[in-house]
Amino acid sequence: MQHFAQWLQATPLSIAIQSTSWLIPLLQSIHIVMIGLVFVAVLLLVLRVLGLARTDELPSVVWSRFAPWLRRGVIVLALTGLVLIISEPVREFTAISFWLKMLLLALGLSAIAVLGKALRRDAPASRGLAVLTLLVWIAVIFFGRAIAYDVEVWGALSFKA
């Protein structure tokens, strides 16, 4: 993976992204706003499953309201994330936090898909799955932020140590 990351970082696309001083901060800002948008959509869906918010509406109505925001947010997250990875592949691919984030992201997307299936049918959704989904998305946020501090977070376990 190290060789691939070094190759990718030396490509003209990566160099162009790295050398455009305003692009990475802009992409990071958009990425952070989108994780906030996705998290709030997930939070409101989870709160509906737990019976703590929007209980006056059918689950399918709540899903219909927040699913488009969730989908669009995830698409923008994926696009900005991909460009950020291309801009600094060595940093990303050598960070334990990055790989944990990717694993948890896959788990979080799967969990929300399962919850969404129940909500769309107005069927009872698992409260345990709802809580787990929320915790997974909190962990995605934490590990995303921890990428910049991977050595400090993981110490001797870090790939970079």
Second form
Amino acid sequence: MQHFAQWLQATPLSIAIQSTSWLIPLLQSIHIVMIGLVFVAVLLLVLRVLGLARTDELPSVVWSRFAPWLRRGVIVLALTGLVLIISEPVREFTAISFWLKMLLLALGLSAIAVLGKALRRDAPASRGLAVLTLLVWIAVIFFGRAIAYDVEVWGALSFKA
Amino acid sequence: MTLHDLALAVGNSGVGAWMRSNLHAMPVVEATHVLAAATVLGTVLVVDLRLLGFTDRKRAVTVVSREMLGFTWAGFVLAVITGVMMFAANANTYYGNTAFRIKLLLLAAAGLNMAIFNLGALRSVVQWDLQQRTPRAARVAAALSVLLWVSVIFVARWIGFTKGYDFAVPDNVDLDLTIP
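Having seen the form predicted alone, could you now give me the structure of the form predicted together with its partner chain?
To see the whole picture, the full complex is given below, headed by that same chain.
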């Protein structure tokens, strides 16, 4: 993995992104704006399951209101994230927080898909799963930011230590 | 007391010292700041898109905004607290940082825009609460709000890339020679 990261970091594409000074802050900014969209979509879907928001609307209506935000937001997050990974693969692949974020992201996406299945049919969804889904997405945001601080967060456990 | 004195006082406070001495402080506070900012932006967007008539067209403006208001304020308060903590860690650097100053101006502009909307167009909301097409003043306020809050995020991210390098070196100074 270390070799792959070093190879990727030395590719012309990676070097081109690294050397365009405004590109990384721009992509990170878009990434954060999309986190706002996706997080609030998850928040409102979870609150609907818990009966704490939009109770005047059917669950399926709330789902069709926020599923597009979720879908499009996740696509833009994946694209901007991919370019950011290509620009600094060694920094990302050697960070524990990066891998933990990817694992939690897979869990978060699966959990919201399960909730979505129930919401779409106006069927009751697990309240425990709803709370867990929100916590997982909060953790995804936390570990995303923690990638830049792997040694500080993980200490001797970090591969970078 | 000048603004700079105030900035230095924040930096020299116990919070500043704690932020600098605690290894976990910066990542945890920064991550919380991102979460808070995401909440503010997302919830503001829900209301703005309703005002612009793009989403939630059948829901009353007041219902949509009241539902989001608590989250927006909770996120904003959390963002201010974590923001002051990050500022305290490097007060002097942030104080002199142009991107940081622009961010504060944009935040003030976003607040002013919201105040004008609350004291102006929103006062007659009973007349257009359920209308898909809101008055022009409301749509202008919503569009400005989207623009300003997205700009705040962009400029904020820029701070991290200019912090510490945000100075112009005079032509006649050779930096290499100034290092002993």
